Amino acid sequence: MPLEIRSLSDALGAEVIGLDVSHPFDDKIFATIHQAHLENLVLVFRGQNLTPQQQIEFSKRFGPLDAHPSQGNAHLEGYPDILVISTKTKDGKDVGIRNAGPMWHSDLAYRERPALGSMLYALELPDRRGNTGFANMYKAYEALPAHLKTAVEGKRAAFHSTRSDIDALHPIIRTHPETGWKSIFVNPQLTTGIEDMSETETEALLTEIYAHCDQPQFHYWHEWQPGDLAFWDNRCVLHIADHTRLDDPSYIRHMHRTTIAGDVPY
């Protein structure tokens, strides 16, 4: 089957058909995939059948991996580069992170060097729900009202993670290191404040920005299929998981995630 890249929505996202990423492929194909990722922000590789090591090797084509600083037993045994996202339990304990991404966020934004991107591989899926939402922060920035662009110009936001107690300051408007395009980088899950602004001013400004970003024209909701491997660009994409059935014991959502290390935002 020839390689095909097919758009998934007007906002962002494309599916890659005809590529088995468990096998090596040449630099020409990789260049096509890399460019498609920059242009579509989210790529979904359909019909994959991957071992943990194969997922790791494919992920490394895009850069060195970044270990997630999660607490507890959230990494796959024997594979510290793979974070388990799962509602499954073993001996009465969660086997991974159960409620991953309950709010819009960008992975590891609280670090000095946030993630370049993340790859999430679907192993077991629920009968319904469990979708993942993605938001195009390029488009959100382009459509940002003039008064908000002025308000955030040159400002930095603070980010914090309760899981790892890490803090960082990053520009609210980030420039992508490869495309040169600008995007909104704050998010409601990890952003805790704005430098040199009062708590009241910060809350008012962020509330308005989040309301702007939470518009359907910026979003794509991915309905997972068995064997999907999704790769998103954390530098210009927010994502959120639909976990409205976490209290339902029949709800099984089991996935493996690798994270590609990024650079310092500017």
The other form holds:
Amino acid sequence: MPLEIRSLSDALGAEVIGLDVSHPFDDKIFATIHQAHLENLVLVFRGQNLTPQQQIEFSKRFGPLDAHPSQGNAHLEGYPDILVISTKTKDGKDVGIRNAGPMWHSDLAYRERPALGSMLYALELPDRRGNTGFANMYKAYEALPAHLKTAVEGKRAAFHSTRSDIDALHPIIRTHPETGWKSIFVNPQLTTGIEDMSETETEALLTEIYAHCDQPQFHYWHEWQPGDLAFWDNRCVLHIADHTRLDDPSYIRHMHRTTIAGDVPY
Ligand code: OGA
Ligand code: MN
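Given the form predicted alone above, produce the structure of the same protein in the form predicted together with N-oxalylglycine.
First the chain shown before, then all remaining chains and molecules of the complex.
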């Protein structure tokens, strides 16, 4: 089947059909999907059937992998590069991270080098819900009202992870190292403050920015299909999990995530 790339929404996202990523493919195909990833921000490779090692090998084509700080207790046994995102339990304990994305965020934003991107592979899905939201932060930046652009110009924000107690400072507006486009990098899950700004001022400003980013024209909600492998560009996309059925015992959602290491944002 020839490789086909089809847009999924006006905001962002494209599905890749007819490419089996479990085996090596040539540089020309790699260049096509790399370009499609930069243009569409999220790619969903449909119909995959991947072993953990195959997911790792495919992920590594985009760069070295980055172990997640909480991987210690949530990685797949024998595979430190795979983070388990799962509602399953074993002997009364969670087998992975139950809810990796309760609020809009970008992965590892609290690190000096946040992730370039993450790949999430759906192994078991609930009969309904369990979707993932993605937001195009280039578009959100372009449409940012002038007074907010001025207010954040040249400013850095602090990021923190309660899970691993790590902190970092990053520009609120970052420039993508490959496309050169600007995007909004702060997020409600991990941003804790703005440098040289009072708490009251920070709170007012972030509330306005988040309300702006929370508009449907920037969003795509992915309804997972079995065999989907989603790869988001973490440098210009925020994402969130819809776990509205998390307390329902019949809600089973089991996924494997790999994370590609990124650069220091500028
Ligand atoms: C993640 C994440 C969202 C989801 O794996 O980094 O935020 O829908 N996942 O599980
Ligand atoms: Mn995440």
